[in-house]
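Next up: just one chain, as C-alpha cells, the form predicted alone.
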Amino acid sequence: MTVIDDIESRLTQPGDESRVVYRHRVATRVTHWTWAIALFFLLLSGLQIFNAHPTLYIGNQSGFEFDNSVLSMRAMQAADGKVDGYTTVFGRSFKTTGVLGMSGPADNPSYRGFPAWATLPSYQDLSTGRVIHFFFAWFFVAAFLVWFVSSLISGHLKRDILPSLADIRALPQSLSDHLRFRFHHDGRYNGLQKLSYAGVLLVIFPVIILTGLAMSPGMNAAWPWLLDVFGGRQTARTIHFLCMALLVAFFLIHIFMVFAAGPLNEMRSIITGWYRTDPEKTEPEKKEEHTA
C-alpha cells in the first residue's frame, strides 16, 4: 500500500460505496512524467535561447530594414536618459521593468528579455541554454512517439482523447460543471477535458515538434518544404513561442483543476493507475442533481 493509499483509506468512510479503478496504464503515467520533466527544462533552456534576441517577427527574414516584428523585450532609453524595460506587442509599447526587458537590483540592473530566475542557466549562455534544448528535445519527441503508439494499440487515444458526438452534446453541461467545482469522479474523461487533452496532445504538442525541427540548418537541408508550411524561419519561431506560452496556461489550469477535482486521488491515478470513483447514486441523487 502505498502512503497515498493509506491517507485516501483513512479519509473513506465506513459504508463508502465507491471503488478503485484502474484509469491510467504504465505507458500514459511515464510519458506523462517524463514530458514533465522535458517541459520544465525546455521552457528554461527555451527562455534562455530567447534572450539571446528578444524579438518575434512574421516572415523569413528579420532585420533592421524590416518591420514584421510581433513582440519585443528590450530596454530602452527615454529622452531624460533613463532607461526601463519594455514589452512590445505589435507595435504598442508596455513599460515591464524589473520583469522583461530589464530586471534584477537597482544598482546592476540587467538588460535582458525574460530575468535570470526564468531562465536556464540562469546568466546569459546561449550555448549551454542550446545543448540543454535539444537534449531534453529529443526526451519529449520519445515519449510522444511510445505515448502516439501506445495509445493507438490499447485504444487510449479513441477512448479518453478523441471526443465523442456525445461528449460534443453535453460540452456545456461538462463546462457548467466545471465552473461550479462540480466534478464527477467516475474515472472517465467528460468532453471538455477529451478536448483540452486533444488540443495539447495532437495539436500543441506536434506543432511545436516541427516547428523546432523547421529552425533548424539540418532539417531545412532534409525537409525544405517544412519551412514553406510555416511561412518561414521566423514564424516558425514565433510560433514555437506561442506554443510554449499554451503549454505553460495549460500546465496552470491543470495543476489548479488536480487540486481543485482531490489531488490525493488525483496524484494517486497517475502514479499508481489506480482511481477511486464516487459512490454510485440512486435514481432520485440522479434526478436531483440534474435539477440543481
Ligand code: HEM
Given for the second form:
Amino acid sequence: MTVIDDIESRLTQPGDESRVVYRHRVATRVTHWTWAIALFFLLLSGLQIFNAHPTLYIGNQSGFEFDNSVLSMRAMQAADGKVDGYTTVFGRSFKTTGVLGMSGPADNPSYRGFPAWATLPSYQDLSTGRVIHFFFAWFFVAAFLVWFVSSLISGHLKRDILPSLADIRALPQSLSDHLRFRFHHDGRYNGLQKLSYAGVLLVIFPVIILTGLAMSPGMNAAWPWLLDVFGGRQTARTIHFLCMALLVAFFLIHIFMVFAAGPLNEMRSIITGWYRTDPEKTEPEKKEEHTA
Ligand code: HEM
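The form predicted together with this ligand, contrasted with the form predicted alone above:
Full assembly next; the chain just shown is listed first.
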C-alpha cells in the first residue's frame, strides 16, 4: 500500500459511499498559487502601464496621424463644453465617465484610462508600474515553465489537460450538465474543464509571455523574428491586452464555478490535493437517470 492509498483509506469514512482521492500534485498546487498571485500584480501594474498611452493599435505605427487604433480611452469635450470619459472600440465611442477615460470625484476628476482602484500604484507612475510588472512577470514565467515540465514528466498534461476523443464526444453532455448546474465530482476533470484549462495553459499563457517579450527592445535585438510573428510592436501590444482581458473573463467564470461546484471541497483540493468524489452510483439509480 502506498502512502497515498493509506491516507485515502483513512480519509474515507466507513459506510460513506463517497471517496477522498488525491487529485492535485504538489507541483500543480504550488504553480497554481504562484501564477494566481503573480497575475494579480501583473494585471494592476499592466493597467498602470497601459494608462501611460491608453490607445491600442494594429501594425507598427502609433500616433494621432495614423488611423489604425482599435481601442482608446480618453476624456473629450462635447460641443456644450461638458467633459466626459469615452471608450472608443473600432471607431464606435461609448460614454464611460466614472470608470474609463475619466474617473474619481466629480469635483476633482482624473483624466486617465483605467481608474485609480484598478492600477498599481493607484496614482500615475509608469516607472514603478514597470518595475512591479517585470518583477512578477519572471515569477509567472518560472511558474509556467515548472508547471509545463513537471506536467509533461508526470503525465498530468496528457492525462488531465489535453482532451481525449471521448472527452470531445462527451462535450454536449458536459455543456448541458454545466448549464443545469449538475456537477459530477469525479477524480478527473471533465471535457469542458480540460478544454478551458488547455486554452489558458497552452494558448493564452504562452501568447501573453511571447507578446510581452516581443515588446522588449532587448528581445527585439536577440530575436527580431518575434515581432514579425505578431505583426509588429503595436499588434503585439494589442494581442497582449486581449490575452489579459480573456484571462480576466476566465478568472470570473473560474471563481463562479468553484463556488457553484462546492467551494470547500474545491478549495481543499487545490490547497491540500485531497478531493471528495461523488458516491459511486448503484445500478438502479443509473437506470432511473437514463429513463428520466
Ligand atoms: C488568475 C488566476 C487563476 C488562474 C489563471 C487559474 C487557472 C487554473 C488552472 C489552469 C487550473 C488547472 C491547473 C492544472 O490542473 O494544472 C486551475 C485549477 C483550480 N483553480 Fe484556479 N486559477 C486562478 C485563480 C484561482 C483562485 C483565486 C481560486 C480559488 C478561489 C482557484 C481555484 C482553483 C481550483 C479549486 C482548481 C481545481 C479545480 C478542480 O480540481 O476541479 N483558482 N486554476
